[in-house]
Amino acid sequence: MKVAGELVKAGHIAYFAGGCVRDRLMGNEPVDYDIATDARPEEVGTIFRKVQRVGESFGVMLVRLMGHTIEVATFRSDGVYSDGRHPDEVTFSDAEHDALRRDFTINGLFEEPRTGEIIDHVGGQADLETGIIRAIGDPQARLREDRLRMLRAVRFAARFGFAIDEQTIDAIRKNAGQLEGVSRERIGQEIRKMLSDAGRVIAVKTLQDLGLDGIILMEDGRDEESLRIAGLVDGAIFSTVLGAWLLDRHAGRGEDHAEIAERWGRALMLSNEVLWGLKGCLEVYGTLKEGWRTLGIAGRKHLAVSKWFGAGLELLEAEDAGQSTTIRHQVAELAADGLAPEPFLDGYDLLKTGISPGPSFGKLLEAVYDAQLEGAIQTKEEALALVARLWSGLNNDEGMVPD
């Protein structure tokens, strides 16, 4: 690595810090490398010419070089953190010290990059290879510090497979009140990586089991089964694995799952990209359970264009794999004639025939086209007759355009 190499050709030590260590140690490549020195921040600055100052006051830089962006972290002690997130004050220090105000012992490895000799002072190896989450030290004190912690906590233990060590499984539960003074913003990114990752099922349920679900979503504790999250495909969009998860804990109850969505989505600080994807893929999953078997050919086919139509399907396989396994195979007997050709007519085609813009345009080609798609039309002119038709009827009040 060249950035450590740099510090170290300068005179200072460096070593490859948290994640990137652990990751590597379990066979992964790393996302990324985090670099800690002795080298305080003003001497980062002189080695290296692109110098970032994002956290100087922390001891954090970030330096580019080569094409690569690198934080290199100053070795320090962190004091009381007032805010439950930052210390109010750093102490620069050693490696020692710096490992020991980390958050788990999996994340408190150094590395030195040009041996590969692991640098352990909190344990971290043992508990890597016995599959154990466990915090640094005193569990209580290190969730006071970042109560996202305890967030942290079930994810890192979901994505390894790996087990929340009894203190600190303890300590999540003594201060599972205290997430709610979290900002929501930082709750709802620890959520999305939870529910993104293949462990989601996992970190659902032990979000339940510590009593951190209901603050999470602003409502009432459950205890439900994931079933649907389960059931899920393999690559399932954060929106529709919301999706599942809601369904989980509120399907059969009669409430209005648009509402409990945008609760979700102020509990979880959801984009507006997501929330839609979340209230149209209930919508659609709503309309094939109930009511599929009613709509007609045009209404199928119309459901089956819709963007969210294959997120919907994807909630309802994870529920009733045989139910969504007949809609496939119909819709794909509909596509053969095609999901959404080509109108036989446009706007333009009816002001020819001289009829004017009104409240009646759109609807008149909303329901030739709904006769095209239903395969009563087959040709243009059949779309023309029918319009005439529909036109006749509507001057002499007889009500054929459909609402």
Given for the second form:
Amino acid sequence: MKVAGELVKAGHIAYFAGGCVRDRLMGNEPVDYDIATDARPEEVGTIFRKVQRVGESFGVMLVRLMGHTIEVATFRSDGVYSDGRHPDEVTFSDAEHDALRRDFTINGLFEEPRTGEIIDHVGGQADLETGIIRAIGDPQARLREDRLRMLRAVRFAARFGFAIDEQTIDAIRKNAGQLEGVSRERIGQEIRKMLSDAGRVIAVKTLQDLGLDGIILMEDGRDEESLRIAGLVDGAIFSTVLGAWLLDRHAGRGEDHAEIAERWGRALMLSNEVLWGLKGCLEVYGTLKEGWRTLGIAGRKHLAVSKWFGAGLELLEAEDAGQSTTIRHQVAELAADGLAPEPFLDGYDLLKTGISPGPSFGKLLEAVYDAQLEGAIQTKEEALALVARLWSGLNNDEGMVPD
Ligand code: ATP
Ligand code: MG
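Beyond the form predicted alone, can we have the form predicted in complex with adenosine-5'-triphosphate (ATP)?
Starting with the chain above, the whole complex follows.
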């Protein structure tokens, strides 16, 4: 690795550090490489031309080289954490202390880039082999100084299918209530990451077992089977996964799902996009489950082309694959003659018939389009004839325009 090489050439130590070493030892390609070095930030600044001082007081610099951005961080020890999240100050130190400040043993490894030698001050290799997430040092103290680590433990355990060490589990249980103090934004980011792959089934179960679920979601803790979470397709998007989780926790209890979604939006600081997606898939799911059978052809077609239809159907599929397959087949049949064909008539056509814009104008257009979707009319002429009939009906006060 070029960046490490440059540091070494300048007479410094430079190791791959943390997550990337762990990933390489597990045979996974790391998403990004972090380098730990004994060079001070100002020295890093003189060795590389393109350096961004993202956290110079913490000793963290971003180095751009050959199109890659590498995080280069000076070996350090973290001082006291008085906010439960950030150390008040850091002291530059050596590799061993830098390993000891990290969260879990599997995240505390270094690798010498040229030789591939692993530098292990924390027993990380053994835990990686056995599959254990273990806090470095005293779990109580480590989780108290940064409470987000409780969620990181769950995330890594779920992602790799590892067990959490008993003492670390104890410490999480004892401190679960303290998660309250962590910013909602960070909690939301962790949850998003831990729900992003198939490990989400274990993640949800572990959160429940450790008593973290209620605090995270600002509601009562649960002890629920994650049927829908487990039944979801692997690639489901975040909002759909949240939908499955919400149903697993709340379906059949007569609660207003949109209201719960709103609360989750605050609890996890969801973006508008994710919140819309969550509400959207729940709404479609509800309609599919309760109303699909009685819905007419036009109604089914409208639903099938609506934005969250696919996501709602994934939710239903996670719960009842048979029902969702039936609906999929029916939609495929409906699609044969167009789910959303070009309307025979537009507003301009309607004006030309002499109908003036008014309250019934839009309703007329809708009624004619629905008749088209139902297959009740086949041509523009038939559409015009239908308009004439509906219009005269309206004017005879018979209210023939259906809702
Ligand atoms: P991911 O694949 O999710 O990025 P990662 O292990 O690389 O996993 P990062 O959040 O990118 O996680 O952090 C990089 C490294 O920094 C970690 O491997 C760990 O050594 C250290 N680290 C990160 N967050 C913390 C924390 N909250 N407390 C202590 N050390 C941490
Ligand atoms: Mg990382």
